[in-house]
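The chain below stands alone, shown as structure tokens; this is the form predicted alone.
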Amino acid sequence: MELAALEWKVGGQQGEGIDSTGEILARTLFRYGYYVTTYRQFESRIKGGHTDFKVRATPTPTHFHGDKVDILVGFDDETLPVHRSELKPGAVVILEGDGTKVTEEDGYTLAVFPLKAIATELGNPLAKNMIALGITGGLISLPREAFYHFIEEQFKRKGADVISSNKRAVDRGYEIAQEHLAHKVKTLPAREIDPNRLYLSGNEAIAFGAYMAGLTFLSAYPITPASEIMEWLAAKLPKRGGAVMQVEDEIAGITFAIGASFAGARAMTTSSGPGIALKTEAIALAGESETPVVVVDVQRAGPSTGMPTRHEQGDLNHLLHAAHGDFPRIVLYPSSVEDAFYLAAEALNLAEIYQTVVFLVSDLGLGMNKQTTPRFDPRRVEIRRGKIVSEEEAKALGEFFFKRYRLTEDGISPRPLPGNPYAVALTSSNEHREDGHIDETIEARNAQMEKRMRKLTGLRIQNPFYVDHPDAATLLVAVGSARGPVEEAAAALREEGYDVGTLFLQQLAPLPVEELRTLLVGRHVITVEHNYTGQLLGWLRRHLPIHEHSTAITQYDGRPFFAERIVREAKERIADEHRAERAHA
């Protein structure tokens, strides 16, 4: 029989490795032509409590790493009660135990063996995994030379020994496989390989996409989820004459971007929420200063600590409002591992030809998983540096005091940067005239306000939301890594006979809202957000009239949706849509 797809998943206690075969497998799969989405799960501590390391390989592109369970792989006690509820009907449980037991329990095939003691037998007590993946392998008929390769490439530090021993043990895995579950035996044929694919997650699309824009200076302090972007760029931009401050604290990564940024760097920082928040003085003395700056903010689970190793969207509204006193900002939230990519080298465009605040939004469940995604093109990433005055245009206009904050028609003054020697400009936190220098005058105050607030008048990214069936009855709107889920349950709620779209937002300030207009007046909207209050749905409400017909799905338990779920509450609100209508008529 063959397997159109695989959803497999792999749990045990944080420390036994669990990451690294999900990762092999992830990685082998993609090699054999699947498109791979990948979410982790595990806990906020340095070794112990159970984690788990989901795969799902399909023939065709996905955001989703699915509902279900094929193979489950269990290395603790804790794997199969937590994930019993996930198995498909005739999945293949292998769980670590003390004997050889294979039982067909309800619904599932649960095959225990010794797996450590298999690997100890076999001269490599670590090997326990390489068993697993070998049995895995051996149930998708999957060749076992696929695995030699990243066995080789995993362990090559190693030495010959051990990576001799951990191909021992996946033939082991075969082994196994064939002797007691040769009845559960399927094919999962190979595809054909299209080498215009990649395979990462988005916080390495973040760092890639910035680092392909030109991205000179960032400055950051560790903190989980987003530490894999600085860990990226630590080992690639200094090569290139870029730089990398791992800073003492969060105040000092935001307040270093300004300085690079003021000197004329491509200037970034990278947090999570807690980090945010103490950011926020700081990112006002950009808006003032009118200093180019990117914020990007890899939400997780709060408030405070709250659950730092779990997915949330709940930092919307506070980088929508963050900081002190008025000032434009833009805030972008890409969809996609794609998306991540290009919007990051959008976002150093942005910042610099609008010198102000872009905060660039993702989330844990975007950032720390990978996923198979179209190979990235170059010929689409510019850069653009606005307004930058040139020494000769500075000399052109004779003035050794730079008028920094010139009135312009479109909000945007001229900049130069330090070292032009006819353009000597003075910058402030404090309110000032054209010239910089500190004014509390009504007329100054008035005139700086007003044209910093004019700068992003009908400003529009490439693409500031996908839409799909605009002309459904009913749209679910989402950010983030919410589209995987909501598009697989609108793809089913359509094949159920429902009149359903979706719409994900990628521009979410300023809020293109004559375009949203369209779409979403009129039309019953449901937002699928991983957040207690609704914070995408109440912006929308605030911008466009459509609170008698919207409705939000939402999620706060540090998990990722599940499709089947978004499908069973939109029916729901559909129903209750419906019986308004009619009490209404």
Contents of the next structure:
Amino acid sequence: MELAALEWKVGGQQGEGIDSTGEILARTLFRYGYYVTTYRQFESRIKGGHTDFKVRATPTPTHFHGDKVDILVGFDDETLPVHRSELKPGAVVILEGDGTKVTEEDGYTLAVFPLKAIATELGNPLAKNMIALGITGGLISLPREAFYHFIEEQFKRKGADVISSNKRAVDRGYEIAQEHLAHKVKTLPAREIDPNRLYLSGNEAIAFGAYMAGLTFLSAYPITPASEIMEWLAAKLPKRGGAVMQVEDEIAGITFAIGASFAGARAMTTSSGPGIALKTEAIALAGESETPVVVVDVQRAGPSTGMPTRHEQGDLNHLLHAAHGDFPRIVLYPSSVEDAFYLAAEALNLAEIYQTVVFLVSDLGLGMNKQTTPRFDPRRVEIRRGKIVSEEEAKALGEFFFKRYRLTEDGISPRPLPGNPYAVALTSSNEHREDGHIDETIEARNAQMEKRMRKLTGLRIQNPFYVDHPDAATLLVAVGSARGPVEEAAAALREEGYDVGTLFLQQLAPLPVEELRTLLVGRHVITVEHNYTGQLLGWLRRHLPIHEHSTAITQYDGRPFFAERIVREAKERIADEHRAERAHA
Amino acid sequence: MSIAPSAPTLKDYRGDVNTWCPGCGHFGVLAALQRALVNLKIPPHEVINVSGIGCSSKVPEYMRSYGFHSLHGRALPIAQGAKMGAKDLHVIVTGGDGDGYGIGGNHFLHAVRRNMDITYVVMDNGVYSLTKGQTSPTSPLGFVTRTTVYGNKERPLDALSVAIAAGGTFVAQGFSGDVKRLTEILERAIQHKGFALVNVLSPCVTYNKVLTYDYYKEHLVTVEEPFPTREEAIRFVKEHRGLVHGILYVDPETPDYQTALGYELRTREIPEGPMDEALLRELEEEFR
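Provide the structure of the form predicted in complex with its partner chain, given the form predicted alone shown above.
Full complex below, order starting with the chain above.
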């Protein structure tokens, strides 16, 4: 029997190699021609505690790692009870245990093998994961050579013995599948491999996009789930004369970036909610002093330290309002790994063009998990640095105190880089006159405030949102990693005859109000978001008269949405809306 | 006076109208800093002056150069970032004791150990002046202010010893009542390749009636030559309860941060236009 797609999950205790096992299968299936999406769940500790890794392989592109499981591999006692409800009818559960036993349970096959003991017999007790991968490969009739490549890659440094013992372990897994699970063997057919595909995470995409857009300086403080961005760039930036600095605290993270940007570098800082909270004072500094800076927030579950390794989209209110006083800000939120690359590049441009803070928002689901993604188009976002004053231009102006905060029609003042001999200027966090010196007169204050607030008028990024079936009676609206399950939920609803479309918002501030007005007003709007209060819905309602016909499906347990749940709840909301309409009529 | 002088004069360094109180110690610090830069023939466009918030942090307003009047306590990280952006410029940080040792205390410690090539001038008056006279980290024990009505119970921070102990490669103390000597100290601090701390005893004539010009003139002990070891320098500072005047310790061997990086920074070189396609394709290999 042929399988159209595969959903696989491995669970175990942290430190058991769960991640690398999942990663090997994911990469293998990616190279086998499938679109692969993954999801890692783990606890905030180094060793121990349950962790699991989901792999979904589909023949067509998707942004979602799926609700269900065809094959579940478990190395600890928690895996089966925690994930039993996700098993598809006819699923196979492979568990580590004493002795060999295959039984038919209610709707699934339970196969227990002494994986560790078998691995020890083979001379490498650590290879139990490889046996499980071999069983998996056997169950889906994957050519076993598919794994060899990754074993060679993974254990290159550990030598030939380790490589061959792991290969033996994989082979043994295939034999076990044949001996004990022959009746469950299916075929996942090989697919044509499209060379124009990549497999990477949202964090990697942000780092990569920023790098390609000319980032030269990143300062940050380590925090889950954002650190990977800093780590990827730490290896790359020195090659172009740039630098990554891990500094003393979150405040230094952003102020180093502001200082570097002021001096001419293309600068960014990365963090998550608790760190962003500490950065807010300097966010206002970027606004008042008009210094470009990109702040990446890979959200995790809050408030406060919350659940450091769990997923949430609870920082939106903070990012849209963070810091005191009025100043222009840009808030961008990619809704796929692919867009994370382009929006990172766009964020760096916008920060310099508009000379203000740009928040690039992500979430743990998007940041830490990998997806198959089309190769990147280098022509889609060009590097633009905005109005930087050249020596010639400054010389022609002949100002002893250069007017750093020159009043301009578009609200953007030409910016000199320190070292320009003809543009000696003062940058200031205090209210100032055009030359940057402190001035609290009504005239100076109003002129500068109005100049700053003017500059984002009409700002529109390349893809402020993605909309599908825009004329549908009900629109599901989401941001970030909620896109995947919402897309699939909408498709399922349409199949059942519901008139449902989707809108994934990427430009949250300034909000593209006029376009959204056309799309959302008068329609039934359901936001699908990972927070308690419906922060995205609140933001939309603040700008658009959609109060009577809008609602939010929320989830705040730290786990990603199941598409099933969105389908179920959307049906209820749609029924409520119909009832309300009938009552009105 | 010229926009881009090759041999600057004091006029080239003249900034906005000054609003410090008459008699403020900071006038001496500002004068010494401007003189030091003129003596070293450094033109204003090659200087970045970063400050925090407070009376002393107004130096970028009163001295013409590239300036960044930033946030309370955050001048050091902004300045270090600026040095990462503009490696060939002279980065000078000016601020007060509250700014640098209070709210900015953590940044101070890490800036000392990081040893980036910048000059940090702390104008130390032992009191918060711009907020109208509260106690500061360097206020003397027993000091009576609006927030220490029954006398200050916290011992003053010995920033000199802290900096020397934390690995500071240039640690000095000046006195704003001796502009000549302060100018010499600042010249050497600016020339030092690494983090240079110059704590300047700079009396607040309005809110500090204890640490006055007369008090310093009476008590300050001059250091003629830097001490050969950190231990001797700290011992001397402790023996004289911080009332010392001169360059205490210099370590010319430890490389500054950018030298330690081992490659040449080019953080300002960002070509505009399309992304580098060849590089993009090369890096994509990691994800295939």
